[in-house]
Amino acid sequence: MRIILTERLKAHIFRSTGATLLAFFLSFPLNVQAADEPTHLPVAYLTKEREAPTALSNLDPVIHDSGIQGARLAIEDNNTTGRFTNQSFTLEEVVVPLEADVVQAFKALAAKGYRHVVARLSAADLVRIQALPEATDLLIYDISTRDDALRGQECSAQVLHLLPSRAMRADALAQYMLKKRWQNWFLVIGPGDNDRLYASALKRAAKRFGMRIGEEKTWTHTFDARRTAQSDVPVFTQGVDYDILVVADEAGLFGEYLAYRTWLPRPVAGTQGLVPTAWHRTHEQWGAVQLQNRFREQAGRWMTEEDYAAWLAVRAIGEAATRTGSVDHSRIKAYLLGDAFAVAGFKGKKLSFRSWNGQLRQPVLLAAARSLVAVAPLEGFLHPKNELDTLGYDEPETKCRLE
């Protein structure tokens, strides 16, 4: 079969795909021997059902299908690139009920040969399934956990992360506050455990970065807008002086209330106010705005953070059968974490897997809720090897020992 990339094709795969797919297209000489039957890689999406959250405000809708919308719009990506390479791509969607068990689902997935399986999951889920015998010949795809854990003394070589750590996304806001000179920081901590793992990740961040904490504070007070707003926020911020107030209040609880409402005119960052994200709504450069569009047309909603590292991992997945020009598990496996591997994120930097730890790593977004502020790595933030390891754990650091 002969394949000719006429003007009108072209202009097809940049409206469907992207400039950055065009450019891999016409890397190709162009005609291609292809096979009757193409090779094909199947991928299975896994999740649980989650109890709803509590709303915290009219303006957010509830979404259910964070995730899956992303992995959908990168099936079609990767079966664009395998009409050129004579691969297709498959995919097979698991939503485990919440009384049932995600482990017997992962089993059955493995009984019927999957080996690639993007999950999103728990963080203890995770755990469970990674440590599995199952897991042992296939790769998960780790889409929703932030754990600085899950990439240090708990982390698996069956498993490679899409999202940020927290440690990254710490580590981003300091290079930011070290420009600005905001050195001196008032940190809030809220109650919950996922509170404590963050406020260590800023803890530690500002170690790294030559910062300085002056104060301390966890949030003990009543969750009620009204009156959190109107007397709490006042008094808990008095008497303490601070460039900058950062938050750690990752359900969102109260975290919304304190902008324009402390004691002292600051600044807020953190979970709430200067927001560190893998993706985010006002993104537009180098090429996000087709992303967006895309996705949007698609879902009838914006990109979360979990579409975005779901539709990474299946375009990974599709990245390296195409340059290997196999399916084999092994042998995409071994591109994945090597040298060669690199995926086009819309991030202006190539993206490529931490080979000690399975993190993807990447620029990480500093956003408030209309703009795009800033992208990390800044200016001026240096690394032997790759700018990007600036963010998070690099190699000399980790606590990982991937077997």
Contents of the next structure:
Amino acid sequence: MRIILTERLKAHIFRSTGATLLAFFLSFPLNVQAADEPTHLPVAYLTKEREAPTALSNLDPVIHDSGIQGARLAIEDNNTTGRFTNQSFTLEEVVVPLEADVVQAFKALAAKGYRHVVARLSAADLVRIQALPEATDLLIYDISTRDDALRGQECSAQVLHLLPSRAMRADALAQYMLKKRWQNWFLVIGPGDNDRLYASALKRAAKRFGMRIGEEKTWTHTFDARRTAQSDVPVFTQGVDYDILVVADEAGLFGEYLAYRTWLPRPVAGTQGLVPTAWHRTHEQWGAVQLQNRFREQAGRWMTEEDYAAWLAVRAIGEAATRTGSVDHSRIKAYLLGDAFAVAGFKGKKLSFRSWNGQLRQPVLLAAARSLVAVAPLEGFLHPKNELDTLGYDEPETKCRLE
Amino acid sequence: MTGSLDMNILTKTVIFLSLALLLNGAPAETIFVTLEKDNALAVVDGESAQLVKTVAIGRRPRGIALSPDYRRLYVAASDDDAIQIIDADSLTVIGTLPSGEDPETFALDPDGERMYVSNEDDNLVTVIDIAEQKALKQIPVGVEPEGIAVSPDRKWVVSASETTNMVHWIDPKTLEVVANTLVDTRPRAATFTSDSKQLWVTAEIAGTMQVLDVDSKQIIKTLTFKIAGVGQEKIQPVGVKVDRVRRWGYVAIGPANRVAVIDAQKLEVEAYLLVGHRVWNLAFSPDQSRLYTTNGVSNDISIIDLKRHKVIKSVAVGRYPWGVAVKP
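Hand over the structure of the form predicted together with its partner chain; the form predicted alone is what we had up.
Complete assembly follows, chain above in first position.
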């Protein structure tokens, strides 16, 4: 524990030193003891400060430590197990300031000998670090992106993706819509690039599961609750008939205003309303309540998707170290990507990595604000190998070519 | 000589007849079921297979056991962070045991003097002296300890940790973990055979049941389950019981809605019995002629006749039936 505290303190120092971070970081003495202590496995956590999003309302507090809290909990869990296997795990937390370069920080971690880097980075930053020569001998655990491109044409053999891609989320939603026979969709797309990606995933899912997108509109109105909610939404949704409104608004700028204000009385799903997600506070089945409790006790807040993904990444490393009885990087990597690997993720199924693109196969929760509505894959969606592979790009469809 | 022979035959006949009566007629036993969502205890009469009453107890009651003299019931009231002591006749709460936080399952030693409790959120096993109503020790184990069992020969206490995926072997004399066995993913329940030679452990996510040799602490057999028409993802074994003569073992397979009947000599699956939805835990009747199952989603218990291996009845009990204990 003492080691983790030191690393936390260090991360704090990095954060508070702001722009002077890099110089300080590069001159920091190495304290990774992997070389002379074979039972110790050091894990690095790399993130970059983000601009705080515009608050839609005061209901949800802004979370500044999303991701890292999950990694910390998993390190603790790994060390609890490690007491019995004589293995120990430490976490070095690196927060790159807004204006600094993530590539430098990554190179520094590689130079210090870190072989497992949990990355909470944007898709653009992830693409930059995965292409570095320094990345060749290590594994990057992406706990933040949901881009299908990163799991497709831009994939990398060095990266494992812990969160479900947009395609997986859209497929989960479409399976439920098919079950409910809400097959005629009204697709509303926000102004952001990510919204267009989310919409593409929805269109792909609609095609796969026999949905009809009867109407598609881009949101062009304001993001002002007073105006938007009362006048714009009814007008915007007038003159269209559909079963369900499916919204693509990843930044959460207007999606929450849609429910109860549409011209026709129709439910809302997608980025708001009924949401496909890797983790949710309403989830308590399969022992999930235990993870929720342990997390809340540690972090003092609910677990985010990124926290869950970081917990899974570090737990996967721990599980591979336990099962192989080794902290050797190549053995751990081979085990993680092999057929025998399975990590329990509190969703009632074995989770494992897809060999064709490094995506963690997992159930996707369909959650409303205060109730877990369903868990995909839904019953009856069959697959010759693994029903979890009914979600997202399956092996024959992938555009990922791993060397 | 002839007289005593006749007497012998007569005695035997009487014993046989009364045994036959006992086995064929429904036994006059009482089944206690914890209702996790109702914060209550359901009481079912074995003879009529009817719900007799429901008694309010602590919050989120889960694990349940009877004292060896059947006079007391112990119930883990998880959200009250306590084990409640309930008078098995009057069904009133007469005390609590200091169980540590969030007790889920526990095991009694064969003499009923000590209790071993899994504290799931704190990665601990709490050892309680029941007479003193006092915690003797908290033993650190792996992440999320759940299944716990004491060997009938009193030599071992085992704790299975769900996220660490290990069985921890605790010496009851020193109360220290002395060995660990890595088992399949997410071990749930553990039970010793009556001869204390084997430990049976279910693994919920791996979908297996493993048999460990107690002397070597090694896995000697891993059983898998395949049910026609039921997807492998529904194979999530939880509760496990083995009969006194180690002829048959039984495994509750959760959302597969089946109890697997296992030939405990060959260690092979013999049959699957269809019970209620999401079958969790199992308990024998005292004479082991019946098996009772709690079905968490269909809110009932199933009664299995073990002579014929047939499910004979289901009884609605309340919301989220979790644990079950049977009093003669």
